[in-house]
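As structure tokens, one chain now follows by itself in the form predicted on its own.
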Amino acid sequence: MSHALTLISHHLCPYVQRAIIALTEKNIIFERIDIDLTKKPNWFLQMSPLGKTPILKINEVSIFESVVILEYLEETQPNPLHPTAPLERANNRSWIEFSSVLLNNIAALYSAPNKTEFEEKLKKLNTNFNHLEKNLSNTPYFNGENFSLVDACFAPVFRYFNNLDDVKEIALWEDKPRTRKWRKELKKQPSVDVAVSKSYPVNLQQFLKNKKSYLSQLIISQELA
């Protein structure tokens, strides 16, 4: 029996992007409802005990946390995005967890209030990406030729840097050719492209400037130069 799926989302949320990419790759029809997380409606708070997006509503049941949503889609929908071999599948789940760590470290970077903390967070991110580089193969996707949930989870990580590549203080990719290649392939993926609106770059730029962080100062200075 098919279920009517509704995704409760926020237009900048990277965890929402994961769910949309997976839904799109699986050719699943769903309704998307964007909310303002600064003014959370009561109906949303009743659905999400954590007060976070995404939420996937299946008829009258709501599930939250993006990894849980991805696993539910794997268990119930066609076009699997996980490997079939248990060990490879477990390894993929490990790297999905690592992508969540990266998203947290990116948030710490764009929230850093001063140069010292910014450089500390950037160094940590560089260490993360160095570790990733050592574990990548020279293939289009994480598992080779087939798009997977790992790709769906890393695409929002890399999308942040589409807006930040011009910030000269952030130089992460020169010594990471496999990561650069993977990032380039994911950027071309149709499901990744449609996971955000066309206004996403402008909205993200404004969000970053509004943080009043050290990165905000760098972005504003760059615009004024």
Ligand SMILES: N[C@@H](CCC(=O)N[C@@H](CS)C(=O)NCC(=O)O)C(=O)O
Contents of the next structure:
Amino acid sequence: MSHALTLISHHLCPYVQRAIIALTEKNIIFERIDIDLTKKPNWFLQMSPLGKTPILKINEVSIFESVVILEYLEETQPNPLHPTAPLERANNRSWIEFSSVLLNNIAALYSAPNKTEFEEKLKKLNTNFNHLEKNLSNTPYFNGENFSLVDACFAPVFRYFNNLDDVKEIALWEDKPRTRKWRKELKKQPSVDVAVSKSYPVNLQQFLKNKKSYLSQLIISQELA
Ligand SMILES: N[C@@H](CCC(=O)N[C@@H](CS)C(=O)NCC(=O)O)C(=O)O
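Given the form predicted on its own above, I would also like to look at the protein as it appears in the form predicted together with the ligand.
Full complex below, order starting with the chain above.
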């Protein structure tokens, strides 16, 4: 069966998850094609100028960059996930940008080769999350009672930490009750749940161990304990 919308994906990619969460919140039927980013198929390289997932294919047009995909879905599909007031929209976009920086800083953390660099990256993330905490209200979602694109973008950020709870060195949440509450809320969201497969935790663990980074060592030593 062919669908009008096809999402070219990778099973662990947090940017792909953003798109799937938005598509699911909007009740859009789409086809998902997972590729292996370590062996990028030629057809993928033809359609992806940056060689990155996600790509949203609409007929013969390939849209790249997850935020552009989110904005396109917002403009063309029902169930708005952006607030209507311009200032609130701009504020939401700022925090979506912030979530991209967080994803980069998380990648820097799990790739850090040694304890010193790991602690340095962790400190940076702690500063990021302190800023976030100050900007959160005590509501289920970022904008209050309604799920938005900001929530869709932070759910993949928190998913990393949901799968790293056993690594005691990553102790970021004690002084951040609002972030803790938001994280818990997003974990329960059905669209967030379906954005990855049931084998995601095992696959992520394997990916992190294969990095041969300081975090890989922590995960392995904790498995042996
Ligand atoms: N800014 C891009 C980032 C996408 C991205 O970094 N995707 C990663 C996988 S999560 C990728 O395709 N990496 C392959 C590569 O860089 O070669 C977006 O928001 O879509």
